[in-house]
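To begin, one chain is listed below as structure tokens, in the form predicted alone.
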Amino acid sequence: MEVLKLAAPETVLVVIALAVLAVDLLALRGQPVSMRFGIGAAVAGLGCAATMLMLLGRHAHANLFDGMLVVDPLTNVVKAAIVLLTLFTVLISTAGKFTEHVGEYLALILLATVGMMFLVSAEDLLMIFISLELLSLSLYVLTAFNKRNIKSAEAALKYFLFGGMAAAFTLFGLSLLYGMSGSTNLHRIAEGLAGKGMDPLLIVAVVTTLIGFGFKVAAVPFHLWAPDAYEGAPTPSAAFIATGSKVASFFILAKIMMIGFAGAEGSAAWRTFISGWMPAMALLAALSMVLGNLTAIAQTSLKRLLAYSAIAHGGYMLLAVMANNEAGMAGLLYYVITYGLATLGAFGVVQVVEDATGNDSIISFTGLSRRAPALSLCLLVFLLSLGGIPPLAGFFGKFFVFSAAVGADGNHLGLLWLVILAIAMSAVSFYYYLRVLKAAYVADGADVTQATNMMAVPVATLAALVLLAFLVVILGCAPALLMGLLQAGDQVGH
């Protein structure tokens, strides 16, 4: 009865998933795909705001099966976060037109939502494992799911290709994290490793352990996968691997990293670098943010501009998770919420673009700000957030991210190159952001008189993308009601 009461929310998600299958395939085969995203977005709308007010209303700490399944404040946050940006990628779904097999699409978006919140509630080997499969084979089947798309069947391929693996250098870590400590359990990893300093054997559990999460957080050089899945995927889908997973991979790639080889840490502090998972981790991240934002400015397709935009986001976040303290945990997912809130608006208006005009390249936002004025003030919120402007989320993401490096080795400032180096690729990051800013809004007369037809944008569609537009305004605002949530969980957590 226990592991019911506390696997409640994604019990309540299954039965949605498989709900929405049942209606679906039972009552609505014949009717229009509109109708039957409608009804099928509402009911799985009312399952994830059930599990939301599941998750938020409890209060519960507990530990099953020595650390299979773990229920804390912070997961509880964390996993409500995931359920609310699977909401709005169902909302944003509604006006979709890639496929007729509504049913099989929600149910599998629900099913990845599973996935995500029992890896992160997962402090065991296997279970973080089986939770990663889960969450995986869903993508690979969402990416494929455009069948009348060349790209997305290619898309899909390479992704479960690379995903593949992937798999099996995290397994292959994972087994040599057991085989050196004699458990699967995080806590009891880093008791078994204690005092054994880097042996060979531990030198290549970190290494194929950070291959394995490098993949899945999409970091250089293990990020080949992400242009190519986020370009030929439909569009919603690409917008829940760019964000749900993120969300879930990064807080269980920092849970591995600062519990499971804790006193493997060595040092990235400049030219004073020390053999362990951080040195590893600082040249991810520096690779990340320099080949994401530099790469950036070459793209001529949106969704491909994002991709890169994301290896550049998740360089961000490694910093966060070598921090290695409580701040840079809170920092993280603070960072990677927001990060998650803009990336899913900007996809949105991604696909109401690409459904009016028949590709998602820069130049078919070419006076945006005309045709759908509602939308491109959406878009400008979205892109000026993940560059990092004030008074927005984004800007506060990278402050707490920044400061939790800066801070994290006591005066000695040893991550201060790498802030630097972040803080450059920022301001490199402007101009592409501003690039698809000025189609939008500073477009040359002769192209604006190609694209002054007003746009019809969904009314689901709009509803989610002001709503996200608001929250990533309000957490600018106002950061400490989403830090607040994370420290006060993470405290009790400890």
The other form holds:
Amino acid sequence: MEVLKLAAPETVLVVIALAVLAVDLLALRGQPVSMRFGIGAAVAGLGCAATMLMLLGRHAHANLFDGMLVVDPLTNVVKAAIVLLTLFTVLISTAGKFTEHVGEYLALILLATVGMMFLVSAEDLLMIFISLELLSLSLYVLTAFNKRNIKSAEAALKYFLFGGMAAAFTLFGLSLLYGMSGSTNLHRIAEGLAGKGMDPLLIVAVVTTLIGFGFKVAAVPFHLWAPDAYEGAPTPSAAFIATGSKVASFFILAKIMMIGFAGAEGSAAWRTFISGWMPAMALLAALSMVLGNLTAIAQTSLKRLLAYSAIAHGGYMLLAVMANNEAGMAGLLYYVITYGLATLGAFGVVQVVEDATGNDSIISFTGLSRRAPALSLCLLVFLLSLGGIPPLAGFFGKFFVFSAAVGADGNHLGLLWLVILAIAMSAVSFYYYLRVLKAAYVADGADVTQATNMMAVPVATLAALVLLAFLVVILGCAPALLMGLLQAGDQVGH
Amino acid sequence: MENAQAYLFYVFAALAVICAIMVVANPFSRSPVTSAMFLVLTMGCLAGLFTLLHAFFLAAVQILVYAGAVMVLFLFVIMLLDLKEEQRRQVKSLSLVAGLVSVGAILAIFVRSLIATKPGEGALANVEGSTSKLGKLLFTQYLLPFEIVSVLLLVAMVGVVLLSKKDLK
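Let's see the other form, the form predicted together with the partner chain, since the form predicted alone is already up.
All chains and molecules follow, beginning with the one already shown.
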């Protein structure tokens, strides 16, 4: 019964998901969609809040079934962050008009969260794969939710096919790892691989595993699904794919690389490349940063722009994984959590504007500062944070990641070339973020006519967005609030 | 006895590879039904390999679920969709070269590791294949993945019902 005690937060979420489904299907038939969304979101939100309290209130250290469920302060903080992102996703979807299947929608979001939480707790290949599949399968369905829009179905099919291929690659890599080390536990895999050097088979395992996870975190050149999926999916689903699932995937990718492939790092230092996972990941990171940022400039749809910006941010985060130490891990988590908050907020704003104007092109944001002042102020905070302007959270995320990459022991400034590239590319990213803000704040004369009437902003969404913006500002002004938790957890964990 | 097992292994392995090739590149027939039937044969050979590894439960499940239930569904779908003979697709020479190079590289690495390894060497996995032992494992050490798979199936079920249902408006 220790399982039930340690997996209590996950269990609670599963029960809440079933409850949401049951309440919606049994008691609320025939009610208007907005009311069903309100009641469902209230139940789901209360469940998320309870789960967060449970996660942050416990101090247990446990390792169940040989790494299948690892509970320590660090995983608790990461899980709490994921549940927080889920809570906000639920809040911004309450005003949605994209589906009548409210119960199923909320239940799938909660079940995907359960997948993420198990993923975060896993140090065993079997658990990693199963929870990854639980997460992916829920996300495919969430992408296809808008049945009135053919683009949603197209996006889901693309995401599903790419994701299926990626799962096959991951499985191939993981089975090679198992074959070489005789264990599915990450720590034991590292022991089994130690002293064997860079076996060619190990290289195949590294590359296929990286390909699989590269799809999951949308790193170039495995990013092709992301813009279409973000554009076609209902906006809250896209926000969920871009935030919560990123947190979980990056955490587990870092864990696999840092623990499982310990000893097979190689080196990505300039002019002294040694084969291992570092140079392969350096390639992914560099390509993602360059291609993501440059392609984002050309986008006219804000959702596609956010997709390419997500790809670019994925490149920076890979840099943190390559730091390969505790500072890198803490920096990565700080970055991905604050990025998640800002991106979720940006998608929330897109959702409101999309509902009001019918599309998400940057032109529809013209004069937003006059039509919805509070909304555009939130957008300002989110985009500037994504761009990395101090004193917002995004700046400190970049600061922690870059300093971890530069200061990583044993690299002797070897990753400096990537850090310089990253800084240059984040300068490029200002351009496209500011382009959106220019449309919102500095309207051209020709568009002023349509920009006079006020825009109706749903109360729950506005509250969620203001809260998100507040969090982004607070974490920027006092980064130690989150960083302290992450570092404390990380030190105890090791 | 040892020898007989080794011969059986080679027979099953060779048959599995040949049948698998026939699934995707059958020179005599391009009908999807033929491909599906060859897939059944491949599954059967794999079940034979599992038996040789003493994974009897897995072998039985392979026959019952994959060769039986899944392939029957496959055939139903093919018949319901009334698929015609597959058109031969034009393969771009660039993707052909890229595919051949990567497959060749991986094959070379496999052959190299195979030659480098002596029999009996390498990591040994202690896996039990009999039904009762498997059942015990599933409800002790692998309890958590087992339960998560049930959630996974729930998600799949909800998803399928949702996507296949016609909206009434």
